[in-house]
Each structure stands twice: as C-alpha cells, then as structure tokens.
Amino acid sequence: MDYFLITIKYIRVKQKVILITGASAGIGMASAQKLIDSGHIVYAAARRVEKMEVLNKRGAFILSMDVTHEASMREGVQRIIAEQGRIDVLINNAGYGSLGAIEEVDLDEARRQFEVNLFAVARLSQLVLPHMRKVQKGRIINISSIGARVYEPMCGWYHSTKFALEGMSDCMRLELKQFGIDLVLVRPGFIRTEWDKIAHEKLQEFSMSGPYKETANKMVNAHLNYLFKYLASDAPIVADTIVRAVESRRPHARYVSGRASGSFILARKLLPDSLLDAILMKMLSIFGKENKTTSCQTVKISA
C-alpha cells in the first residue's frame, strides 16, 4: 500500500533531488521524512550523523556535515553532485537560538550565532547555486521565523540573525529570478523542538545572575509555563509547509507556519511601537510569574 501511495505521488509531483541542513531532529528531521514519504532523493545534512539513523532506514542520504567548516559543506555538495548529477531543493534549516541581553551576551557567542543562521546559509547557497543555475532552475528554502517581524526582551541576537536572513533573502530573490531559480522563506512560530532548551541555556548562561535577571527570569517563566506550553506547535506542521514551498509549482515568496504565527506578525504590522512594547511586558509581567513547576533552577536541572 504504502509502495503504490508513493508511485501516485512520483505521477503527481516530480521527484527532486534535496538537501537539507540541521537534520538531526525537529523541523529538520521531520521535514526530511515527510519529504521522503512523498518520494523524493533525500540528502540530511547534519552534525550529529548518529542521530539520524532514523533517516537511514527510511531511505536518506546521510550527509555528516558542520555549517560552519567550508570544506564539510564543499564535499557535502560535491557527494550529491556526483551521485545525482543535480541538486533541485536546497533546504537552509540549520540554526540555533541564543538569548541574553545585549549588553551581556559575549560577542563571540553573537557573531557564531550570525556565522550558523546567516553565513552558513549564503555559502552554502553559493556553493549550490551554480549548479543550479547551469540548468536554469532551482529553489533554495530558508528557514527563518516570526522572530524576522516580532521582538521580545533577551532576544535580539537571535532576531537579529533572522532580520537579516530575511533581508539577504529577499535581495536573492530578485537576483535569481532571471535563472528560473525560486527563493522561498519559511517562517515558523514557538514550536517544539531542541531550540528553546539550547535558547533556555544560554539565557542562564549570559543573564541569569546579572542586572537582567528579573527580566530574565520572566522570559524562561513566561515561555515555559506559556507560549511553549500553549502556542507552540509540533515539528511536523512545519514539515508540512516545507514540503507545500518545495512541491509548489508556483510557491509564495513567503510562509507562516505554527499556532498563532500569522497573529503575532499581524500585530506587529497594525500596533504602533509603543503600544506593542506595552503590550509585550504586560505579557510578560503576567505570563513570567514563577510558579513549583517551572523555575529557573528547573530548567537548570533539566537541561
């Protein structure tokens, strides 16, 4: 059964040649499989190879590759070069957050942060891209998020990452229009995956124990015992939206994704600032109260 399903959808939809970064779990991993099951040639892409066994025997290609080491990436492109003579779909995933205040956030974490979720994603883009452009078509699909139109408090670094993804993005855009080669943007909302336990860390690390730590403390509070707990989505409905920009025929230069994306970014477009910035500490003020379940010393321990 499940052998004809994927026969009618290699009839349907053309079957593409992907690689796909920061496969080792969440949106990532989920995408890759979903993308697998519409029968797609899969390459996942990712540090932790261990972890992507999962993959392996549901029939990608394992790609042990770091974003931020040019020749990883090099030999990464050249393998499916050489396999597949052409890489269809460039799916640019990998990335991480890392929360603090700016004035405490060491700046070596802030440019490694720039390095996975931007740099990684323009020379990883380059090294594609001629090859695509040799055939004249192509899409390459990042992975952005509401944090590219919304803000909060101990953030900016990471939404910075994000403001200027989707700024170099929609410069490619325009520039590879005349290739045939499509650039789509994927912005996905809270969801849950290792991204707020790895952003959590880094708060405790940077501002936990410093003149921001009420404000601090607030964030953890109000994401776990809130908007992860109660808007967050699961990775899947982002793979979802991926494989829609990927099968597309004609894709939209931009799509939300998760609970409550689309009203987060509508607020952001209708409020005036000062309005918004109220609105966020209220938020914050009632949603970042510490309560025996959620506190920072448990999100220590579990960490």
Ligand SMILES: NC(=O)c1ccc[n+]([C@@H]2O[C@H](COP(=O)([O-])OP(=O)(O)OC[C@H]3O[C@@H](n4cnc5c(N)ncnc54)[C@H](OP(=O)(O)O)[C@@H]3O)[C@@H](O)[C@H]2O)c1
The other form holds:
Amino acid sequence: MDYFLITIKYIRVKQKVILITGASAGIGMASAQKLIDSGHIVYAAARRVEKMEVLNKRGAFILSMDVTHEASMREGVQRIIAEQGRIDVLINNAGYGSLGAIEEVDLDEARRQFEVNLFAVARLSQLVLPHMRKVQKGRIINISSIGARVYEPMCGWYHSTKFALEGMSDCMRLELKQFGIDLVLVRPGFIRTEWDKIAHEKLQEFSMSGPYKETANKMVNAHLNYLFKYLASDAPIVADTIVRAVESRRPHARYVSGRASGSFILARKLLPDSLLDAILMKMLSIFGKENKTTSCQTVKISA
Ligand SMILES: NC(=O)c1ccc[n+]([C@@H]2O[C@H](COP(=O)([O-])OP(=O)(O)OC[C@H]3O[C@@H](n4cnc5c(N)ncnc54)[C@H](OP(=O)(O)O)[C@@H]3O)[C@@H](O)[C@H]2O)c1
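With the form predicted on its own in hand, show me what the form predicted in complex with the ligand looks like.
Following is the full complex, with the preceding chain placed first.
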C-alpha cells in the first residue's frame, strides 16, 4: 500500500501541465507527442486545430490559438488554469522564417515576424508568470535557433528575431531566478519541417526577381541541395531535447539540437568575422549552384 502511494505521489510530482505553441506541425507536433507519451498533461496550441486531431487522439487538450491575437492567448491560459489549476511549463515554439533581402522585405512583414517570434513569447510569458510566481516554480522554454548565433544572407529578419529572443531570454532568466522559475533556450539547427517551405515562399515573394535574385536563388539551392538535405535532422531529435529541458531537475540555460548545430556555433565562437564571412559565402557559391532537380525555378513553392 505504501509503495502504491509513493508511486502515485511520484507520478503526481513528475507529471507536468504543459502549454506548447506551434503544435500543429514540425518540432511542436513531435514534442507534444513525446510529452504526452512521457505522461505529461499537454495543451497543444496553434491556428490549424484540424492538424492537431492526431494529438487530441493521443490525449492532448487542443487550443485554437493565434499567438498574434491577445484574446486567444488569454483564453487559452485561462482555460488551463480553470481545468488544471496550474501551468508548470510554457514552451514558446510557434515561429516562422520570412526570408528576403533587408532592402526588399516589406516592413509590415518584418514586424509580423517579430510579432510571432518575439512579442508573442513575451506576451504568453506575461500571462503565465503570475500563476508560476504564485507557486514559486515553473519553467519557460523558448525555441530559438542556431540562427541566433550564425548568420546567412537573405535571412536577416529571421535571424534578428532569434538574436532578440536570446537577448530577452537571458535577461528573463536572471529576473525569474528569484521566483524559482527556469528560463531555458533550445537552439535547433536545420530541421525537416514546414519551416523551409514557408521561408522560401516569402523569399520568392520579396527577392526572387529584383537586384538580389542571384543571391536569393543560391540561398534556396543551398538550402534544398545541401543544408536541408545532408545537414538536417528530423523533428523528433529536437523533441527529445525539449523533453530533456522539461524534465531535467537542473536544466541548462541553453541546449543545442540537431546535426552539425554545435559545429556552427563553435565556428561562430572561434572564427573572426572576416573568416566566417568568407566561409559562409564560399558555402553559398558551392552549394548554391543550380541542379536539375532542385533549382529554384523548378521547385514548386506553393501554399
Ligand atoms: N525547422 C528548422 O530548421 C528550425 C531551425 C531552428 C529553429 N526553428 C524554430 O522552431 C520553431 C518551430 O518551427 P518548425 O520548424 O517546427 O516549423 P513549422 O513546421 O512551420 O511549424 C511552425 C508552427 O508554428 C505555428 N505558428 C506559426 N505562426 C503562428 C501564429 N501566428 N499563431 C500560432 N501558431 C503559429 C504553426 O501553426 P499554425 O500555422 O497551425 O498556427 C506551426 O505549428 C520555430 O520557432 C522555428 O523558428 C526551426
């Protein structure tokens, strides 16, 4: 009987109430699945609720949430508190890359990207933190990118959002320590999800026909021929890292995840800017060459 009660208590302590955004695809979907399988109570949020039916069948609670809409974020958090009485972990995963030359990308589109990749992270954190502070514990996990350290042409706004996310997260980590709340960053590398399709659609929209078209073409080719082909990992790899960040008693401030991610970050740390610039441009010219099957003229980029 004692053993039974201890087991129940252990399960209760370990089982976390988790809100994860961007759960309708890619990293968010894979993470939600693994978190459910690990026995946690998962609230999966995204705009395309129909895509999350598979999570619902596995036991997740589904939230229709647009992270740029105040009401849907507020209602989502209120529902979790009403049903569970607490939120132990917030995983800010929703995000997208809008590529194009800084000169050409419409500033409204750049602002939209900041709205999703940065301000939504801040707003959802504001909504959950009072509940975490009340119990003096909790964890916020922000999905950043190796793009918060390394850089590429045509990706300026996306990288800016992730650089900003890391700056904000580092400050928050110090602010939240006094309340027993952890702030953790996860930096995926190149991961096979819907991310690159959306990013290339935006690149097509802004930079495929003007003065930057040659660089834009090389960028798509380098992504499709090489980076997302040979250096990419599948979403469950990042999901494993996220589960580790959720369950670890003493989480690191940062986790890197995915093939070659550590090497990119190390290169940024060790190499002078001029050398890294030269390497990145050389990679672009070697891997950016058109090939019959993946040239950006032949790749169908559609919604
Ligand atoms: N894939 C990579 O190579 C890579 C590398 C480094 C970092 N990351 C980061 O990892 C995170 C997940 O990306 P992913 O690769 O899994 O991309 P993905 O397959 O495109 O999934 C993105 C998710 O974000 C959600 N989302 C986008 N805009 C939203 C909005 N306004 N409101 C609510 N949800 C929204 C999407 O759901 P709905 O459209 O249904 O709302 C979707 O579930 C992002 O933060 C991304 O920047 C990805």
